[in-house]
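There is one chain below, alone, in structure tokens, taken in the form predicted alone.
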Amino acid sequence: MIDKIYSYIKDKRHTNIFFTVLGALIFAIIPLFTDVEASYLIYFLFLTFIHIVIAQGWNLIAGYAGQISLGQNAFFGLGAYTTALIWLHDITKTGYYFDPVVMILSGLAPVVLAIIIGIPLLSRLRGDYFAFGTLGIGQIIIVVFLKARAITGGADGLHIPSTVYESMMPYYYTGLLLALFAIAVVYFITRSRIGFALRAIREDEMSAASHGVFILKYKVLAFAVGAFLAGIAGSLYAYYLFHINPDSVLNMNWLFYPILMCVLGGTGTIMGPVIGAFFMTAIFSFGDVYFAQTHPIVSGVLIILVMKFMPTGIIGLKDRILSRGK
């Protein structure tokens, strides 16, 4: 029996699964151990899930298909708001908090601006152009959310009832179902036609149009996939905070976070996000307690010498210590 499971893991197709189950298993029991409500490691952890959502939408669209994003921030506090939204006009009719509908259209409507966005910038720019595109439309929306004061309430933003609160637990096993989910998402896609298709893309735009890829369908799928993560992640982070204003959701942390986590962890690999994710993650929370005015320059020098030293991230610094020691 042992054996197999030897040689199941050894099978490098099967790796992500193993470890993937084994984490959730170990996750899915701490709060059984844990005081919930007094324990810092409980709230770490749901950060964490949210972190490794938000990064792997990224990783989607950035990592695979090549196609740098500077507007997570938009999609995340979009499904933020869109949560808020539906709970204070009673739009679906429904108990709302932890609502999976409300959750579900909260993905979905970054995902209508994923594409609404996404036809016109991604067939006609490509590389930093696309990113600055991208980065011109999060600060868009952020100005509109600032003016529409009618609807979202401006700067002050909207607050939904925080009374329904009652423990942390539900807020953990949701994170750690979506940060499950996130995963999924993105191994399934890139196992299937998609990922070798976006992987095409991100090799050479050129060489996969002529083989009978359809260059555009593709980035706006993992663009849209990658807003959808994001605002889910949004939703989740809605039900936290009780209080979503443009400060809270649409800040630029939400834009570097993601980015930050799959140079560390991994780009374009699976496991390489939820790797960035629990370190940076640790390093803000830490930074935060202990030296909270500099903290943002210490992961900034991390960051440089990760590129400088390990360009392919803690993942890939694996195969470089065994190619060496061949």
Partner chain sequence: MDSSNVVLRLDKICKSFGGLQVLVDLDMNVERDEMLGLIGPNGAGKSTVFNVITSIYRPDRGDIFFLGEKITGLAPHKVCHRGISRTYQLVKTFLKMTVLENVMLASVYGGKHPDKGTMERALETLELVELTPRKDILATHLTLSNRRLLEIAMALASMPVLTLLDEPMAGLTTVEIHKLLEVIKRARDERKFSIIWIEHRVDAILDFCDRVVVLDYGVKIADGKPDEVANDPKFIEAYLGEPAA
Contents of the next structure:
Amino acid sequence: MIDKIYSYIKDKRHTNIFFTVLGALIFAIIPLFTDVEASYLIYFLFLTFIHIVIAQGWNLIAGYAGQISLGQNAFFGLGAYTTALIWLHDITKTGYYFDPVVMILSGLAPVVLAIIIGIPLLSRLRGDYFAFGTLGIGQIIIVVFLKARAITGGADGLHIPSTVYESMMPYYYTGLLLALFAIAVVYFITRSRIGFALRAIREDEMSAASHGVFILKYKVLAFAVGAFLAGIAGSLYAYYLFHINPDSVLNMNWLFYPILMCVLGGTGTIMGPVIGAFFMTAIFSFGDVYFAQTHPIVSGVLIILVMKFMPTGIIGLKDRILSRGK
Amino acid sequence: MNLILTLRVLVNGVLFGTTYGIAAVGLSLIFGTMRIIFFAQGTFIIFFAYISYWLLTLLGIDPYLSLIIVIPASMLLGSALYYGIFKEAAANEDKNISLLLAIGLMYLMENFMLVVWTPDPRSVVTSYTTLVFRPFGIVIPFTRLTTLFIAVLTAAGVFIFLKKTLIGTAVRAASEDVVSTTLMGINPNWVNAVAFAIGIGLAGVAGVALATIYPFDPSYGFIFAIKALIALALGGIGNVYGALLGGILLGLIESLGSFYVGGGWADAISYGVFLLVLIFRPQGLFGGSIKKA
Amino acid sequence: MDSSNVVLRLDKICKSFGGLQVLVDLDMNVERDEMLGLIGPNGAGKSTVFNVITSIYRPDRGDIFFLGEKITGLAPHKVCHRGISRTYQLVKTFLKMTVLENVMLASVYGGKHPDKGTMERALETLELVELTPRKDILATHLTLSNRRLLEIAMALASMPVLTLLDEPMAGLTTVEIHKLLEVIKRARDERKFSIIWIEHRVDAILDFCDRVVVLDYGVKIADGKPDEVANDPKFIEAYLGEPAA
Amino acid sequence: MANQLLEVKSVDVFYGDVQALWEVSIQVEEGTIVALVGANGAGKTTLLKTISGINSAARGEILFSGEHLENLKPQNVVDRGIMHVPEGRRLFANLTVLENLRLGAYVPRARPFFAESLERSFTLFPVLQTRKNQKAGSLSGGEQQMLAIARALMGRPKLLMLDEPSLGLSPIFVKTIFELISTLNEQKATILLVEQNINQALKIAHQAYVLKTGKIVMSGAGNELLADEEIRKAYIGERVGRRQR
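Okay, that's the form predicted alone, but what's the structure of the form predicted in complex with its partner chain?
Following is the full complex, with the preceding chain placed first.
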């Protein structure tokens, strides 16, 4: 029996699933042994889960489809604002905390934006040029939100009544579920026939097209799914913050965090962003506690060092050590 | 007097746009030789604005005089950055890595400035900060005029360097075909380092110029990087002369946009123009088409 | 002209790059199940012909008809769906995907086929090029010759009506070339499709092709049976330069 | 043997896993024209690139006036006195003719002689003088080839390597280019020439090497090889050039 399980795990295709399920189980029971309302660990993990969701979104578009997006902060912020607006105006009439309908809508709003912007950008621009094109999406959204003061509250933003807050518990489990969902979405997309197309596009667009792949369709698809994941991450964050404004949910950290996490862990791999999210959140949290002011400098140095010395990330490090042994 | 008002808006646009222009020329040079957009350019501009601020407040050195220190220092820093950080990535021709390196550098610099200078806006105040000329009722602040003067001088200097010197010609050649330049005996690292030195040197000039005009804070670097990028796209990526014109054009667009549509919208408008240009005229508004070798 | 048997027709195709005329009023036909050799010196415009047919370039003038329908300016993936597949001079397999994944990509996206599933087609095509034992290794670990075979398998996995082979023998050793020729022969016997074949190894073209077209400076200078072409002085001159003395 | 300027000894070159050159050895005697001929993909360009340092040799030695070149970067090879005119010329199209020439004399060894070299180039190619302020991209193909050669001469090479100088040129210009190569040689230039125009190349070459799939298969004096029936086989195969079957 144990042999069977062992050989099942050894099979490369199952390793990721096994560790994800194992990790999920461990994280699922952690709250049973800790004081959820007071523990820093719970807050740390909650933050990590949000980071995993947005990182997987970037991973799909940049890591698998090879199109570097510098607009994830726009999608994250749009998701957060959507949640806040629906909540405040009780548009869905459901009105309870962590309403799945609200969260899905908060994912879909960025999808619409991603499609509207993605089709012209992705059909005309390649490589760097696409990255530039996405760079200002966040800025334009900020301007729009600042100007639409009647709806968005301008620079002050929106306040969700924080009286509904009862416990950290639902945050933790929703975060865990969303992180698993994000991993699963990217995993199944990349394992499906769509994944073939994305990987082929990343390697050689021209060749992919001459084998019958409709390049634009799959690039836009990856961009939209990445936007969806950023949007629901933003939604969850909005529930946590209660007060959202352009400064908190549209700032450029939300553009750089997913990149940093993917690069750190290993872009274009399923577990890379997860590992990266844990590492980055740990470093940031540690920095926040012990040297609050200077820690972003450390992370800047970290990006440079990682890109210089291990451009394939932590995941790639394993392969490099193995191949050096040969 | 609507005409005078319009004129004032136009003049202001040109005066401010030249700062974008110098930044964009730097971006364009680095892009030409390395094929990367150096995102940290804007952050370095702010960094040098702070340096100029420090030189004034701590040592009492006039901002314009500080250029004598800032220009060589920034050029040195530029070449050091190339050899220290970008050299391997340039040799491997891995653009994504160079791009992420630039992002990391920008992140590092911005947060460094936050720690050293805090997020509160600073401004350089001198005896001539409030000095204003009023030819024909158009208000022209002295500092903006000086900025224009410095920008024109700097741009002319760079263009002459590119046109008249052998190494400048080599930089232009490398932006067309790097392999071919090595077959002429030109060391590609040397050319890249020169491009970086001038690029960051221009950031130094732009930083000092900016410091005399506007209050600035560390986060402004990112916005400035986007502005410089927009200027670059308007002028045609890789077109050094176009970059300066693109900057001036962007200044005009912003100035007109905020006057006629309303302040705060200017960013959205210039970004909209940028997107349209990228999509429909990726070779830029000036000059011919991009030639693929 | 009886055009019922013609699968591909190029009608006065012109293409120039930056003032340089690469193809000049090119007319060319390919018949059903025909193996057409396309030869000519370096820079004659052969690969451009392929890029124009597969819509990677749009011709400046002229039209392309495939199975009687105009396909000029169609998106590249749609050209593939109509039934034209190709290989590249510099092999373009997807190095970070396994051999099977490469072929699956081609069979999944190459076009719909009612009788056969995508996996079935992929495995069958791998069998055809004798790469089945290597199906689970990454393409990057294949030798050049196997990568060429893989690319041919990818071109065949979409069950094309016409396949364009761009110098499949370049860089291969004699033994590898023999295997490649064998595979192409067998594939043709089993599947029945037309081929346009660009090759520098003129002897192979003359031995294997039903008909040969010779390009020089973008102009068609010969079109006929291999034996006729081989002894055409214009052809020899295009290849060897002006006769010495 | 007299003065060997360049000696390539048993060089192996790889592109990734693929071996492109197998134990290639050639010698270039000072003051001679040496031709490298062979079909496309035989490794001629690879050999030139290996000598000029763009590719690196996995094994073997490259000696230039007795000095090792194997581990030098391209710019250092140029410094030693080898100028390489690459395939497709690779001029700086947006730079003027004069600027292109100026860069040709970039190396410290040649820079002091700029004026002298320029005069010589303009004597050899009067057309370049009339167009000296025009952008290189606006020249015709033949003029561009002249500029490419002139640019290399500005570097005062001890060895000039020309990769397919006749490629893509009209027959009249091909003739001009070959005459030019002979003239240069009469003025004591040492030239390593890669050509597909085999008849012309062998006619002017003192010594020639035939490459086939990365190996030297024949060598000898140019005019001997020209008369040799075997070379046609090595080059474009068995059947070409025979009168009747």
